[in-house]
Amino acid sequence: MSTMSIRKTFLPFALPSISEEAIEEVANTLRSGWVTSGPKVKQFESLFADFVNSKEAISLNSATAGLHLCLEAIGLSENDAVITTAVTFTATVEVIGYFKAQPLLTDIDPITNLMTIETIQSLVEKECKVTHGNLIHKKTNKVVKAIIPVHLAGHTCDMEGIIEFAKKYNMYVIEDAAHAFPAIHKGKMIGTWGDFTVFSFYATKGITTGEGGMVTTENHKMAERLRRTRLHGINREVYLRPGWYYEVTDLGFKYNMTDVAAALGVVQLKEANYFWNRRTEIARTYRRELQTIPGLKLPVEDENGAHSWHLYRMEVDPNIARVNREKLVLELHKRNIGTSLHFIPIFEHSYYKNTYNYFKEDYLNSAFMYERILSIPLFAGMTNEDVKDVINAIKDIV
């Protein structure tokens, strides 16, 4: 290691930014007596719908719950298949497995690491056939009922192309926007493109409720179903129930958001643009300072809109840089700088590999990315000194 000065405290790759106003809002909610789903949940849903210009917003205790309920709402079954990407968090694929449906994985674009029309068509040509206007998975004879594009790190997928493709084959589009708040695609916020859009408010996301998620949709009937199934299939929400009577009309789940979480979300939403502007500023500083270093491939701005900059992912080429990815991670850690990896491709996980017989050779771009990618610190609470520490450490190592 060089003689450069080492940070005295550890800098994680992400931290939530919780203001005193948010703490006070949560405290007031605790004092109110409404700690589960109540008025704050309703307020948060209304504000969020307005923010992304959606007709409907349904809060949940996680984005995973949101993805699950969306697939339930479209009637997914073991006779169906769903297309998604090989490079995503396990939740995107695990919810397909809840229904014993078949997850079909596309490879990724080597530049953006996103699913594209080209990667979708490559998958379809190899694994599907067309029968009566529907895509059929040749190996299992299952009907491809939906497609789940993933807006990775805040860079948006080609939604026009994906929606056009889905309509051609009678498929629903469920956007995994866990990384895409508040991203914009072609002048329109992520939240109203697909049939459903699912957001995450996990601790490291653009805004947080600790744990939590939101589904937006323009379909009132589907929204009402999600509201029932998120809380045991009960047809009247507790907060709005005029008396003691209710009826269970659907098989439901326990996926509701609490007022405590929503209170934090209400204030986080007010601060969302500040958080986004600060992350964008840091991302552009990284590019300005690191772009001339040989062997580093940096993320690009989203040419189709506004990148949410949820993550700053870069690839390390061991053939050009002085170090490989593992060495860089180790040396950054020695300098008290944290990193992470987004994501280990789905086909690398033993459960998915063994259950669905995925082979790395079918996902060459994803496998190539996995050998080189890492995420460096990027969150609104980083100081300018924090940013300098990261830049100087990478320059010193690489």
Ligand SMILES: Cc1ncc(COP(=O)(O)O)c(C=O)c1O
Given for the second form:
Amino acid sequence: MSTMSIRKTFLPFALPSISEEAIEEVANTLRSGWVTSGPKVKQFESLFADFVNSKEAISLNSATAGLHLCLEAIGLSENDAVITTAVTFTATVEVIGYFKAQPLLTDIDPITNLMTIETIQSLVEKECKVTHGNLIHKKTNKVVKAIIPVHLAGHTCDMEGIIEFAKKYNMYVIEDAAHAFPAIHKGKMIGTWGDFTVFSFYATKGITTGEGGMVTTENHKMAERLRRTRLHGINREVYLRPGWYYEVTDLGFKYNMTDVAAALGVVQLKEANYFWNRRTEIARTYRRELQTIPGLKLPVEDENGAHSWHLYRMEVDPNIARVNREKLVLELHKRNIGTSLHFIPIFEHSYYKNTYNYFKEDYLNSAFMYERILSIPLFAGMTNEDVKDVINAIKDIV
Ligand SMILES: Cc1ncc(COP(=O)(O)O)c(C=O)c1O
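Same protein, different form: I have the form predicted alone, so give me the form predicted together with the ligand.
Let us now look at the entire complex, which starts with that chain.
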């Protein structure tokens, strides 16, 4: 029997790192009298565009809003379909549903858990046909208009392959980069590969603004559209409006980021490289210390660039390890260590199953992953002691 050591305080699987400088910046914004979208939003967008080397950056109150506005900007309709992955957060797929368009889900690669050209091809061969150069979903007769690759956990998808595939069939590429800030793919930062890239600044992400999101694009016209649709379709931004006149030129939404959030973002952005390096260091320590434990399959480095290490997802093989995933969760919890699961596959959720009739049998790798996957704590603010506690607890249990 092992002697179980228990942490004094609970270690959650993720926590934001908020510096005193960030608190001061937010306080200054609160004191300034301008708390909604204004100068801080402008500054944050400009710094963010510089960071990822994009021409345009449009801030929003969430990544979900960003995905929604991108699909709106490409004119998605109920006659269309969109390809994405079965292993993602509901936000990626729900936005397709907003337009009554058909989400087509690929299975995943067993190692990276990403959509790949192979998983896309296998979906297309089974469910689509080519008509006039477009992909058509056979069952619904809808035109596949876009593809949303998801850089799950911060491991980048094969962007060259996906963009080439999309070009061949007249599809837009909208990257779900909620997990991929910052990340590098083939020497270029995530943010300039697809037609649009959508980032999240939710509390647990690479940087946070509490809630928030950013779309980057190289397309000036699309950027202008997003700037209007994020705020009621109004053609002039409040902050820059000298007089009372404005015009509503589009059906818009209320998706703008506040200066309070952007003030936090401006400082988080300065600290982003430090956070990234620290997460990378912790991920490498986990690999060094856990790789010899039988029955644990650890996440791999991104061979095409630099992983953001937003999450540390590992698989527990119940046939080899001393415990299964459920037991490991419970035992870690007893030792005051939090875990999470990324993700319950889309086809497992009752809403999606009932609405689109997905069959688990079409997603064998995703279903296999779902039985075994577990996310252990990984965030920049973890101390070396925290990291050691997680490693020792896993060694003790598994
Ligand atoms: C893969 C993925 N896409 C999109 C989102 C949505 O991000 P937000 O909460 O900023 O809308 C999330 C949020 O966790 C996510 O994990």
